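Have a look below at one chain only, the form predicted on its own, in structure tokens format.
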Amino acid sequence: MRVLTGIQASGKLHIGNYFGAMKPMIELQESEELFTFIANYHSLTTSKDAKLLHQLTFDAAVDYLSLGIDPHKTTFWVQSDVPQVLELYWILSKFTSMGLLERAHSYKDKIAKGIAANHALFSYPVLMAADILLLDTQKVPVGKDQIQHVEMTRDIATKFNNEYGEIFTLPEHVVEEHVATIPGIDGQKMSKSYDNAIDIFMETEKKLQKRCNKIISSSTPMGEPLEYEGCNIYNIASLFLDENKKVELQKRYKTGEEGYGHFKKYLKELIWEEFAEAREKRAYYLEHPDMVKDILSDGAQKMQKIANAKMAIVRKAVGLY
């Protein structure tokens, strides 16, 4: 099954992204055909700053090799090393109507949000198709709020193979229903927008223990039993415990010989230890950058091949000379 997932360069990973997304991708890495791309044409969207983008997609690049994406199981690039791409998105917006765009959920929630209109961000639902249906993907693993761009390339792809015929293949969307919210230091959605998430990445863990100290607890004093039902502290931990580990934390909650300081501790060393490995391969990445970038190129050259074969029959269908 040929699995597609995009990845926005976006900035410092948190602990909601790992749970949320990455852990389930990197999983699917064992039982799927999985291509992953660094979406940096979508981020022209929003980003102002060259440099930055720059940095944030070599970052994210990084990152993701640390946390388990393997080159040897998945192919792996960014997504302007196959201009392909851009061609067929051009070709779409032939059969993409305007109605279509004009009912997108993310384009209007972005300009309610104060986002500036500009047609990259309106027709965002067409590139994102073309990424898609250039690899004949089957499975779009995605959020709720992406379900409806998943159904808008079906609608493009379809309008497509009336004409031409089945040249495109119709993917399916996946969600990951039993996926909880992760809750941040606030008891929000984790999230950088709200300053309420955790980094993966923590310089020290120093720095690690103060953002754990900031999660907001009760006031039961010490010497009391703990409620970990509602408690932010127990729901993150939770995230990094098998069911032992986590009946074994109820009950410490329950004796009352333990306070709420003594639990963001234990968190600290969860994540601490759940990421110490990545912290170990993002240091080695960092001081071989040439490694990165020669995976990149790797997987950009698989990706050629094949968008080079699509691209031949589109343009054949189509009457490209």
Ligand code: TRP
Contents of the next structure:
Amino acid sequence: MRVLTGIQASGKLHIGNYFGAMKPMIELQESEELFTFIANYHSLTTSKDAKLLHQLTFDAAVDYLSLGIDPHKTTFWVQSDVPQVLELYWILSKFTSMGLLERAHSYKDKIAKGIAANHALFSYPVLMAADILLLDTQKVPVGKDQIQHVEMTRDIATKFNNEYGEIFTLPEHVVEEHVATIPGIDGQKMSKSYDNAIDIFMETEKKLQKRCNKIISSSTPMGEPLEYEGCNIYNIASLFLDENKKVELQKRYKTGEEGYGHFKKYLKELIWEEFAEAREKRAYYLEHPDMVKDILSDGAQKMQKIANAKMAIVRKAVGLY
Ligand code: ADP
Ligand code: TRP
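Now show the form predicted together with tryptophan, given that the preceding structure was the form predicted on its own.
The next block holds the full complex; its first chain is the one shown before.
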């Protein structure tokens, strides 16, 4: 099965991103033909700073490689290294009605947030359709907010196919229903916009401990049994634990011999340990940026071949040859 995931590089990754999006993606590598790219053309719609966009693109590549994207299994590239997608975007634009784009939730949300309406923002779903259709993608794992974009892709592809023949594969979205919303240190959904996130790559163990210490917990006095249900510390810790370990932790809560401080320390240890290998890999890649560039360039080359072959078919179909 050909699966495509697009990453928006938007800065530091947190534990919610990891369990909600990255871990499921990394696991897919084992069973599917995975294609993953950094959507920097898409990021350009809201970027104002060239250096920052460039840096975030590189950082995202380093982080994803460190956390488990394996370039031997997965084709991994930067969107703008395969500009063929922009030609397809233009061709697909003709099969995209204004009404379809006007109904896009994510566009309306962005405008409501005060982001200036411009054509790139408006036509963003057509570029996403081009990403997906260029590759004959079968499945697109997405968050709920992106389902509509995959549906729009199907709509655009169907219109094209009706006119020019069965050129494009209709993709399906995959939403991980069972992935829970990971809570932040205040118990609300962890998000970089809410200042409640625990980042995956903290510089030092001490800083991670400080962040864990900020987790809001109830104020049961020392010596009394603690309730693990509804406890933010427990909820975050349980992401890292198998069933037996969860039961052990539940018992520790119930004895009343330990306070929240102990559990915050335990959580810090769990997080630090879970990402130990990724941290080492990341330090290595940061010292060897050329390795990262080579991996991305290999990925782009593989994609170039696929893109050229598909575009030859599309161009012929529409008469651009
Ligand atoms: P943020 O809310 O921090 O801005 P993004 O919107 O950039 O995060 O999310 C990137 C990916 O991580 C999405 O696929 C999203 O579903 C996932 N994700 C983000 N926060 C959480 C969370 N708290 N729980 C589960 N998944 C999350
Ligand atoms: N729009 C997606 C997001 O914001 C990123 C993206 C761009 C994408 N092109 C894609 C995702 C193609 C999947 C397939 O998360």
